[in-house]
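A single chain, nothing else alongside it, follows as structure tokens in the form predicted alone.
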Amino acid sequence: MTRSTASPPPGAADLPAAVAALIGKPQYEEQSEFPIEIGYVYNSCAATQNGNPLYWDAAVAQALTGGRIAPPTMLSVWMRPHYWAPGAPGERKALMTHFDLKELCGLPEAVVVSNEASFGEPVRMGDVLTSRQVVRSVGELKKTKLGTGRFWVIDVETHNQRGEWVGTESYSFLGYRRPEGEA
């Protein structure tokens, strides 16, 4: 699924032209770190106690869905950088995008409002995916209880090495800064 660009909502006037130049366009294409493996998807179905037969049982994958896939539950989980890796220069965050918001509004805090899923393609074991993130809108300034900020919304779209889509995930985000005064 790919969105449709969108313009800043109405209000959102005061946006600083780098935010305002960030909607709409594609950031941090990224592959995944390794081919997908069954290893990670045993442990996360071990951690959630997922005993559905399609993730543990190869005969079952394949009467179902033609072999090994992942849960879709699971396609962050492929877009997630180790914090370190041999060579890589300083931290790494997943949703890049979000951070550099926060930085180009001065809104040093965030809180996630709300992540809604969309899924295509099942992702299978050895795909290699790639994933980029959208910018899709953001709002103008107001006075919420947590403070002074703004509304953001970011879709992290996944295709496999066969160009196929694997889903999207759209997370809406407050960035703010706390009342003077406030820790």
Second form
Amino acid sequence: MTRSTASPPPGAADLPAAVAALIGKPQYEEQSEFPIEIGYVYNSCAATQNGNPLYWDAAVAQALTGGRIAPPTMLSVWMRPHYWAPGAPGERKALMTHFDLKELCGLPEAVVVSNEASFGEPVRMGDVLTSRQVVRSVGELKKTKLGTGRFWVIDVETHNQRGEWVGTESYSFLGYRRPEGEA
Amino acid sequence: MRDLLADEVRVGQELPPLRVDVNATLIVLGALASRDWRPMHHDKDFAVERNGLRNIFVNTPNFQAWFERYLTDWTGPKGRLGRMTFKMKKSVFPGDEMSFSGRVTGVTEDASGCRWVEVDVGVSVAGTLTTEGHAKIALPADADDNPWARRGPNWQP
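To complete the pair, please output the form predicted in complex with the partner chain; the form predicted alone was given just before.
Shown next: the complete complex, the earlier chain at its head.
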């Protein structure tokens, strides 16, 4: 878990130069596409049958947190782009660094291996968040059950419009190529 | 919903179990609520033909939300999540029943006086662990304490 970009671990010795160059370099600084709003908080709580009054009762929220906030685990929700937007070319994807790594490593398939998050200042209604993606490590090419691939870790560090740290999500992926002969 | 106090928690304590029947609607609700538009979470043909799985499956960000709900059902609204790690071992599909479990692994106090509880959490389907994780959550020391009031150096998750 990181809150800064200090001392990234080195990548594997067999990395393409373009991949090695990405390690530790902040990329894709992006703003949330709309101010944080309560409708999505209700959607998330409804989808998980979460009755926590902090998210449903404005008086409880005022007493505990000085106003309405979003559940901490919604951190990544706010940074995902709309599926479509006027003028946007093609399908829009979150975590572009991950798709860059797939392309640069020549590994067309990928799965999330693990996910780690730490949470700072609460995300409040009306906040506008800014995130940046940092590749922390890319492992050597190895054989796995799914195919030959590499493990990599990407951090997404997020701050609010006041410059306060609101959280970091760290994703571990396996990018892989299916064994020859499989569709 | 009452607030659990840090002094009420002991290492080894089990969290109350939670069982949830999963259907396609629940999976799609969770994917869309987390703005995850990837087709394997709503398009069965894609999940079967491209991913080689038997159906659509619960997406990763939605599991975070489920774990948060499970933890704060236990702590009450003053419980403030500081950190969460989890690892998906197997996918969860329509027709599965998710069984949530949790066990306290640590009860600590940091230099700022914040009281932390660490919990191993898991989801099993038919007795097989599908997702496991670890969470660090701040609890009030007493009825007047409020972890949400902590800021800056007094909030070190």
